[in-house]
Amino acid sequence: MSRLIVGPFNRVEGDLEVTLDCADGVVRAAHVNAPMYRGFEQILQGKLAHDALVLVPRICGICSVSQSVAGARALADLARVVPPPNGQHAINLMLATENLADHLTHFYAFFMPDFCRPVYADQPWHSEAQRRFLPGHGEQTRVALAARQRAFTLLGTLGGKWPHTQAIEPGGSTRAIDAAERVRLRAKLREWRAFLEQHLFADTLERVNAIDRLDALWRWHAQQPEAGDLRFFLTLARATGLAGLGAGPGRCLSYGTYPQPDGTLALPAGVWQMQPGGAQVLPLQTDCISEDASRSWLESGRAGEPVARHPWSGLTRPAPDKADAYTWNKAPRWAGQVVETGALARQLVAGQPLLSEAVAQHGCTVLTRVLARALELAQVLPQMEQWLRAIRPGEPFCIPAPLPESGQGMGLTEAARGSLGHWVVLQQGRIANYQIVAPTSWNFSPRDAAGVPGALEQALVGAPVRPGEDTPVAVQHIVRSFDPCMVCTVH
């Protein structure tokens, strides 16, 4: 048995280190370490409730809107208010802009450049991969980053600025949209659609969304295998065996997102799990969520207290000398079980037919995770067009939301990387406790008190290690398929 320590990872937000025990050319065990502590949950204690809306977006410069939405919903839960339809549509547009832009960043700047590595130099597709995705030079990467920059100008109109917009409040959005601005926003969405249809899919979003079977996907690929970057990804996925790489725990969680005025969610909440007779979706029970700090450099509580705590009573107190700990991340669990979260989880809970069949055949792997993010781009952008059409200039975007002196509130949403939850306890107008469970906290969790590895730790077992590799390319593919955001993980 040999040991590899991989890290720090490039093209990852924050610090990440993975320890691999290897034998016979494969990974036998993995330990995932978030080696940096930040302490936002401690910073928030004792602050006024509304201070959270200023502080929590600063957790991350990539998904600051997601953090704002979760914080505002926690306060809205305290105030027992629901934003008016215009406010819901405006916030959905902001959140979707950030999430879809994140999907582009992940695909073009984080995931695809790994195929330009020298280890693949003898492959017939390597020069084409370099032409498209070589960091700093790839033709398609440059076009995609320009499209991403243009997409973020939506947030200038919708929220005043990005990152760290202050327009998102418990009662809605404080940035009202007038009729002329709605026309300009529609033009920006058309521009974004044109990029996706010309470069990523080389097809219309409607035809991509109509692909509902795995064999139909491969027929679509075979029609023009070099056209569009998603078809090229499928070529590489088939050549490198991504369909069988990085299988997760077979259980996925989504809080659901994009609430509608009728009380439904555009993407529903639930827990998907693979069963011997087929997959099933269970209702999301938030009282089943817990965090275990047994292997974290954090206090676990006094002797005799529960090892795993619900976020309402969660603790975040550093214990850097704790024995047997190896990360600053806690171990979130649902009903005591390891779950995976992200775009694939959202689509499986929603019953997306193509991905449901792909996962039934291959499992939750690198192929299905990356495919889910690409298909979510095709799925959500047309919904953004609908939400923009539904905005009624002149009607309220935000309503007053006075907070009680004491109480507790929960705010759930979906960032690009997966499920994000904030839990706040208010006493005498001040924050007594604030707990955050981020998507990468779920996916990159350490072992729990029972010694059960987290989702990535399980996915890395069996990854091939080529002779002479000290940073195995298969490990890079698996880690990036989860798109880690370590600064959110350690808050």
The other form holds:
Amino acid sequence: MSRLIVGPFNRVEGDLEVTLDCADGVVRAAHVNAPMYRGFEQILQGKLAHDALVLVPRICGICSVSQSVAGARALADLARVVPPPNGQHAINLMLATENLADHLTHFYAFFMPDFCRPVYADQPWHSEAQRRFLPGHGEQTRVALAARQRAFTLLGTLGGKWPHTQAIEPGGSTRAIDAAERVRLRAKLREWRAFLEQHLFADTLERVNAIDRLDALWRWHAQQPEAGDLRFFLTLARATGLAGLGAGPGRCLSYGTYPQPDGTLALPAGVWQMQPGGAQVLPLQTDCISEDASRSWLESGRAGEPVARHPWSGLTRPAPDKADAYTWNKAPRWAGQVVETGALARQLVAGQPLLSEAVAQHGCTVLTRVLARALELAQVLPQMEQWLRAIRPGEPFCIPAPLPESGQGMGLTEAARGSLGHWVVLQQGRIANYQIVAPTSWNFSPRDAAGVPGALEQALVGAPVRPGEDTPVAVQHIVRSFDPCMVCTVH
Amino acid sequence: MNVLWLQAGGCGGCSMSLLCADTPDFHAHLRAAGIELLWHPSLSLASGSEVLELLQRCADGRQPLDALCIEGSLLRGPNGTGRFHVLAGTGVPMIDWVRRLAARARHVVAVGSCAAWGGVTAAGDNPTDACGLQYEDERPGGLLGAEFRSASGLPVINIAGCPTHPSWVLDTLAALAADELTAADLDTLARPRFYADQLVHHGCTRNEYYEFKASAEKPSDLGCLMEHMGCKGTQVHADCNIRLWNGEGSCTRGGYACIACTEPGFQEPGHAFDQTPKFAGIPIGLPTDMPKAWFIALASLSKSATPKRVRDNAVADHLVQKPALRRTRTK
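Form predicted alone already given; the form predicted together with the partner chain follows:
Every chain and every other molecule in the complex is listed next, the one we just looked at coming first.
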């Protein structure tokens, strides 16, 4: 058995180190370390409740709107208010802009560059991968970064700036949109759609959304295998075996997101799990969520107290000298079990037919994770067009949301990379406890008290390590397929 | 000019903001300005051992380093060990890497308010003992010390903001690459004066409401945010309402207060972020360069002269009163 320590792990958000135990050319065990701690849960203690809305977006520069939404929703839960329809639509548009732009950044700037690595120089597709995706030079990366920049101009109008807008309030959005602005925003959505249809899909979003079977997907690919970056990804996925790489725990969580005025969620909540006779979706029970700090550089509580705590009573006190600990991340669990979260989880919980079949055949792996993000781009952009159309200029965007002196509130949402929850306990107008469970906290969790590895730790087992590799490329594909956000993880 | 960019104790938001730079070709924009990225955590191919080799060469002086950009606060805790942030793959605290690299760099640049002053990471009880490269809030010192000068003779250049604006960063780096940024181009807090010699108030679209002290009373109102909603735009150094964000945005245009994110210590204002602290009904933070008595006199006069249109619109989220149309031409 040999040991590799891989880091700094770049093209992820934040700091990541992975320790691999390898034998016979494969990874036998992995330990995932988030080597930075900032202490937001400590910083928030004693603050005025509303001040959290300035601080929590600053947990993360890549999913700051998600953090705002979770924080605002936790305060809205305390105030027992629901934003008016205009406010809901505006917030959904901001969140979707961030989430979809994130999928673009991930695909073009974080994930695809790995195919440009020298280890693949002898592959017939290598020069095409470099032409499209080489950092600093790739032609498709260039257009995608420009499309991303244009997409964020939606947030310039809707939220003043990105990242770290403060336009998201418990009672709605602070920036009312007038009729002329609605017209301009529609033009920006059309521009974004044009980029996706010309460059990523080389097809209309509607035709992409209509692909409902795996064989149909490969037929679509075979028609024009060089057209569009998603088809090129499918070519590479087949050539490098991504369908069988990086299988997760086979259990997926989504809090659901994009609440609508009729009380429904555009993407539903639930827990999907593989069963011997087929998959099933269980209702989301938030009282089943816990965090276990047994392998984290954090106090686990006094002897005799439960090791795993629900976020309402979560504890965050650094213990940097703790024996056997190896990360600043806690180990979130649902009903005591490891779950995976992200775009694939959202689509499986929603019963998306193509991904359900792909996962039945291959599992939750690198191929299905990347595919789920691309398909979510095709699926959500047309919904954004509808939400924008539903905005009624002149009607309110924000209602007053006076907070009680004491109580507790929960705010759940979906960031690009998965389920994000905030739990706040107020006493006499001040924050007595604030717990954040981020998507990558789930995916990159360490072992728990029972010794069960987290989702990525499981997904890395069996990854091939080529002779002489000290930063195995297969490990890079698997890690980046989760689109990790380490600054959120450890907050 | 080569640039090594590292992320310390921050959120990565200044890098993400940088990618929102207003250009159709981000990398060509850098190249045209003479900027070459040696390595950036989000934008480079190199990972793991390839990066460690580069960092080692920079630290040894084998690789000349023109500009060291640090994003995020420097985490000195626990107990001065720096173990709250260990550079992955090295076992060595980030603060040690930054000290070694800064000693070799021609220029040292703090990207964002965390690297400049400590920023949000230093809020509350500052659990990680976070500070800036050369400041701890407004006190000189920080990680590198008040006397630190990089090989160019300049102090740490503080491109403060939370996040910082992409073109503040690009313009600063382009000026350094062209050897056009001197000590005289930095303000007393070592911020580039091209943006820090402005106030957020300049160019604010709520100026007519400000003139008449027609004030917003709740989130999403159109009125001036200074009197009740915590806005510090008349005191804060930045050109956010002239050099807009993400196409056409700014905080005040987005409907919320300027919280002074380019200023040291903004993370602990000593009052609720969204409420204006007052004494005897008068905001205690009055516009920079204006005698208090005059402000009070003018405010009371302008309030009594406020047109109904301005007064009504100030407390609505859209125009409820339009400007009057006259039958005669404007004169």
